[in-house]
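Only one chain comes next, encoded as structure tokens, the form predicted alone.
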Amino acid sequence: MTNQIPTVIIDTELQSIELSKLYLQELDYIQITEEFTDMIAGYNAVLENRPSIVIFDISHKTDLALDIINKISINHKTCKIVVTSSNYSTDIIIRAMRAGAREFIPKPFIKDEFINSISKFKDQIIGLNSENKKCRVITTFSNKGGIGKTALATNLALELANMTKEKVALIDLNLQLGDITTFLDINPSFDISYVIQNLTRIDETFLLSTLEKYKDSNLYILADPPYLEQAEDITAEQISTLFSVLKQAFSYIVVDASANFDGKTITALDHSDLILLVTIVNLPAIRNCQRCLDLFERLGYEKEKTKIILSRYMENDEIKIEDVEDVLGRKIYWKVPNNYFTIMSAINKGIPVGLVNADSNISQSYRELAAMLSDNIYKQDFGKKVSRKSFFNLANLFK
């Protein structure tokens, strides 16, 4: 086959090399180039040769390996490097995917994951279907305020950045009171409703031009417009088009909902992967999200496409979780620890929690989070987007 995908593999084990050389005949647009157990000379070569994917294993001398890595992220950016490893603790991926990698594969090898890992490049790097770039869409949601909706959304959407390097649009469709901006003490030049009104001559180079890029990372940011009556401007048929705009550029898109099941919420839900529907463990927050799912199923959301975040967790609540699943029919899916001082010292200061206290519990949650919804990492089955050719009265979803 032309246009093979030039392919290096580093690893100590040889019997793990063998297997990957392997699995790797079936891919027909693989050229394995160089193999090598030392991990030294493998990055020298990789240097030299510039390989499009490099399999690297970190299963033994971990901190050596993630350093290359991390180097060959700088000097060959194009690079897409997979990790291998026999320990696949939350800590050794997320700061694999800090270093530079793009995948990680946990050993002992299952074949059709490592396949499909290996098959995401195949377009990236050769080029076919480019017009079809896979983006993920989370929108977290609640429809009760000051609950940490806001600070979840920011807080992930920048860890998904750092983690990944990939490009992530953080949406603020709080359209007549959104805090992103707030959050992260930016004062943008453009906002959502410029954009809109230029969607006709919108490709990739006009909007990282007009969103808000965050200090030095892959964050960028559409920030809410600054005067009400712009937001009651925008309708749901252009922010259906925002999304369709925004997904040629973009590998995930974060959305910061409003709390009202307007058309322009629904119409981001329904283009939403998933749902990160946040609530506290109380009774009134735990009634108002039970009829969010009872109405999120009369919408045809897929349970899968709902997943339940609890914000300010405490282990010694008086209400337990298990209580909580009960209630909901559902099992929680996050649990955000209450931390008053570490997040309200990064909101009074318009900083992510990370950049106030790295090593508390809430920052580690976020981090984890990220690497739980990154496309590196776990294959989710996630529920089919819905698609709606009229938007209708919402008062007959109540009825």
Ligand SMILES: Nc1ncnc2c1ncn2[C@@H]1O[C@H](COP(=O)(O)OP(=O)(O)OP(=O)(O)O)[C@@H](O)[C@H]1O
Given for the second form:
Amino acid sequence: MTNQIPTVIIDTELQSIELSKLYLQELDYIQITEEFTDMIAGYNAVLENRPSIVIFDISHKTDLALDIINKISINHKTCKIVVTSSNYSTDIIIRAMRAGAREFIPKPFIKDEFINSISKFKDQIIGLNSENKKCRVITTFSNKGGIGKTALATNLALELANMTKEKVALIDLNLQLGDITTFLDINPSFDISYVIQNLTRIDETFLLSTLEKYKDSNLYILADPPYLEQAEDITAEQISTLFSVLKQAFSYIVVDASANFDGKTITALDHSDLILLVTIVNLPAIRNCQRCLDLFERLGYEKEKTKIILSRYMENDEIKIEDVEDVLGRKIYWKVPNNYFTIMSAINKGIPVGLVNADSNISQSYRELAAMLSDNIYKQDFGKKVSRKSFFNLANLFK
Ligand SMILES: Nc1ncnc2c1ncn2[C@@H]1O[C@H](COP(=O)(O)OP(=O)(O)OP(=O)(O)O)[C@@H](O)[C@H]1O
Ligand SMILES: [Mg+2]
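Output the form predicted in complex with the ligand next; the form predicted alone has already been displayed.
The complete assembly is shown below, putting the previous chain first.
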């Protein structure tokens, strides 16, 4: 078979090398090129021959092994390192990942687990999947705070993941005091700061193991850093590189953007296929929405890139939708109904609104929006034509 993947095994136990080889016989695209019981000899050979995969056991001389793994990940960046160990405490797994491991297989081996871990690399290395992969970046934005952006981003991302069964990343770009971890009651092991520090050795497997998987869904969360000062160290260029890598691994990326128009936010907006510009029906918010639209135009964004979302919408509001549309010169794309009780219950419990009450108007609204934005019907324009003259001409207020 062509396209075989050169693989090296480094393991102080001969028996476990034999077992690994036996299991790997089932993967005809894996070619064991060398095997070593001596770590240093193995390390030298890896640097010289540059195999695509290294299976490295760290059960013995763990500190030395992790040091070597770290060196391999620095000096042979594209190498996929699979760590095996009879000690699989959380501490060891995290240390292995920090050193550069992409997979961790506990010992004694379970055949299926072993084969699954190695087979994950096939498409990445042989490149079967990499070309046609397409990703849609959807960003919720408003330059006003407290408007419902995080509620929208979080629930939309989860609905997209449930609906499409594809991998969805949810990124908190409120780098100082993001709210996504609170909304979903998660305590991730890694955050955006950690991922950005490791940009040079990042790939799909790394991302899938560092982003926090939400329960049994296909939603992966990248949280804001825990310390305020860490946000300062993150640059717009790094955010740009992060997007490029995330796009390789996910079908959808939902970004909860910060309300500040700084370089990092603009970078996220530049990378977005769709900006959900969130507003509520009150004058200051609409005025700000209008300013954002002006800025987007100056940034050269196509009109279709931005969709206006009315948050906390009430049917009997004094200001009518048509008036808002007149002022903005744009259709309202979607209305998220006002449902304080359900949203607060969800936020207080740290769960999505769908779990509080799947039949509530707000859950339905997020679900339907996800359906609209998912691949098959994404391009359709659902804006309704305004057919009647409004009684209350909001446009006058802006003259
Ligand atoms: N559809 C809704 N109906 C009623 N209340 C809502 C709705 N969406 C959000 N809220 C209320 O607005 C508050 C702010 O929501 P959220 O945190 O999502 O806004 P935000 O724009 O992300 O705010 P921030 O600027 O702080 O990031 C929530 O605590 C909730 O009380
Ligand atoms: Mg928010």
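Rigid core here is just the name for the largest C-alpha set that superposes within 1.5 Å across the two forms. Being a predicted model, the structure only gives us computed values, none of them experimental. Numbering follows the first chain given and starts at 1.
- After superposition on the rigid core, the Cα of residue 334 moves by less than 2 Å between the two forms.
- Once the rigid core is used as the reference frame, the Cα position of residue 319 differs between the two forms by less than 2 Å.
- Core-superposed comparison between the two forms: CA of residue 139 displaced by less than 2 Å.
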